[in-house]
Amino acid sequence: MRDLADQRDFKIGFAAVLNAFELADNQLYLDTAASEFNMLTPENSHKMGWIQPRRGEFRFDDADALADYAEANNMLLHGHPLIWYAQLPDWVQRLDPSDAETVMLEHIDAVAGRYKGRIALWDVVNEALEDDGRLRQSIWFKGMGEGYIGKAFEAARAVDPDAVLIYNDYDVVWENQKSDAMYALLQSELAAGTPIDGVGFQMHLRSGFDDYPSVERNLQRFADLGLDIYITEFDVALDAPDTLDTQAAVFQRSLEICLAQPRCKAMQAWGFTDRYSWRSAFTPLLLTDRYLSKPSYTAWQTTLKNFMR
């Protein structure tokens, strides 16, 4: 796939596990993942309540190592989140919230800062949104109000003014009361000059998904605020009674949507073997636990060649 996707300079990426470089099948897992995507993406190893357990002190050896393995296999980093109001460590949950920004600020300007120039991109606000669409009441909400969004792209952009700057959200992707919101919310931003370059759209789907015109529709709309689209995390859940073929189908008519529009930079799976899914039960992604290829990688293999032509 990725010999594929660098001839029509497209990303094709993938979620790394946490201490990939752990894994009792290391070698085969980073390697297979070298071979077939142009793109990762830290599943944890950014997260705040990994990378700074303890105000101040830093765990950057897992980061550190898929900087330097990107770099080695010429990938890009895309880096996962810098400010998200889950996975946060215990003295975040415990913060006064009047202690909120300077706390914010400090995890940009060192994670951020550390990765100037090696990282591409940024996911730097994180599910800001409820699934009814309102704010979410995170500690960065309560601290800030919602001038938290636009302070922390303006400091992402302060640390590093040549990352691409991306506000990401699940269940999004399709028209619904929450992508309304979304779209309200970055269009407000946009409008005060918040430097926003992108959009991710987490897909999680099931294999009974089918509502691509909405998502057609709803890439159009924000690509028309000038916003670059990302598909930042992708799988699809495979439900009895349907067929690893049914899961396919959506794996491809998904990337065909992401190619067709201008604006679609990247296309990455969370993730690549069902082994390290995060929903291994419903085997949701391009290889089998045993790294055999499934319907659903030669569907996104197809895909990129018939885009090819």
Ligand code: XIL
Given for the second form:
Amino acid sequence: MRDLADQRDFKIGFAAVLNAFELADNQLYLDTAASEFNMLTPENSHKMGWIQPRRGEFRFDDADALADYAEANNMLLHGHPLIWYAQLPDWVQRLDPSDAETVMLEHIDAVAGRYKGRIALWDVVNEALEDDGRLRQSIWFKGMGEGYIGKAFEAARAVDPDAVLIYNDYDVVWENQKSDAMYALLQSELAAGTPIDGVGFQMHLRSGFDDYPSVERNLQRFADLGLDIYITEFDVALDAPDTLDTQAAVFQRSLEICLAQPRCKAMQAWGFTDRYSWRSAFTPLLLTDRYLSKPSYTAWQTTLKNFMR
Ligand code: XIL
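Please supply the coordinates for the form predicted in complex with the ligand, as a counterpart to the form predicted alone shown previously.
Complete assembly follows, chain above in first position.
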């Protein structure tokens, strides 16, 4: 896949597990990833609960190792995420909201600052919206109100001016109440001058998914806002009685839509072997737990091969 993507100036990515270098099969894992992908996102190594376990104390080892590995293998590095409501350290969960702004700005300065010039794209704000489209009552929202989103992007831009800055969320790739709310949010942020460059669509799907015309229309309206589009966390849970071929069709149609959309810059799987997936029980990825190609892999490879931009 990687050679095909490179030839087409397209990014095909994966999420790298925490402590990848310590896996029992680390050599196989790292070699496979380097031959198949030209983009990498740390699945957990940048999250606040991991990287800033105590206030002002940072644990950069794993993120550093992944950054070195990405550079050694000429992969685009995608940071994920700077500001999120989940996987927070205990001390942030206990934080007084009046401290939230200082803590947010210190965190962005420290983390985006450490990787300045090395991270091509950052998910600056992740999952700010509830399923019904209201803003989540996160610690960041409680401390700063809706303004935290603009402040986070401004801070990221100031510390790493060359990074592409992304708003990332889930269940927003087709038209629904939540994607309508995301559209309104991004439109008003852009009007206010917030430096948002792109929108990340997670795409944690199930094998019964088939609402493709809605996805095409939805991506187009975000493209029309002037935003680049990234499919950031693709996987497809296989539900009975669907087959691996049904799952592969979801991989194929989704990649076709991204490739056909001029502003869609990258397609990234949330892992690659079913052995290491947050939805392992649903075998949602490209390779079996023994690293054998699944129909989903062949579908992506063939789709890339057939595509000429
Ligand atoms: C998931 C990871 O894959 C798991 O390993 C972790 O235990 C929980 O988080 N949306 C996101 C990702 O933005 O960071 C989440 O990743 C999946 C949903």
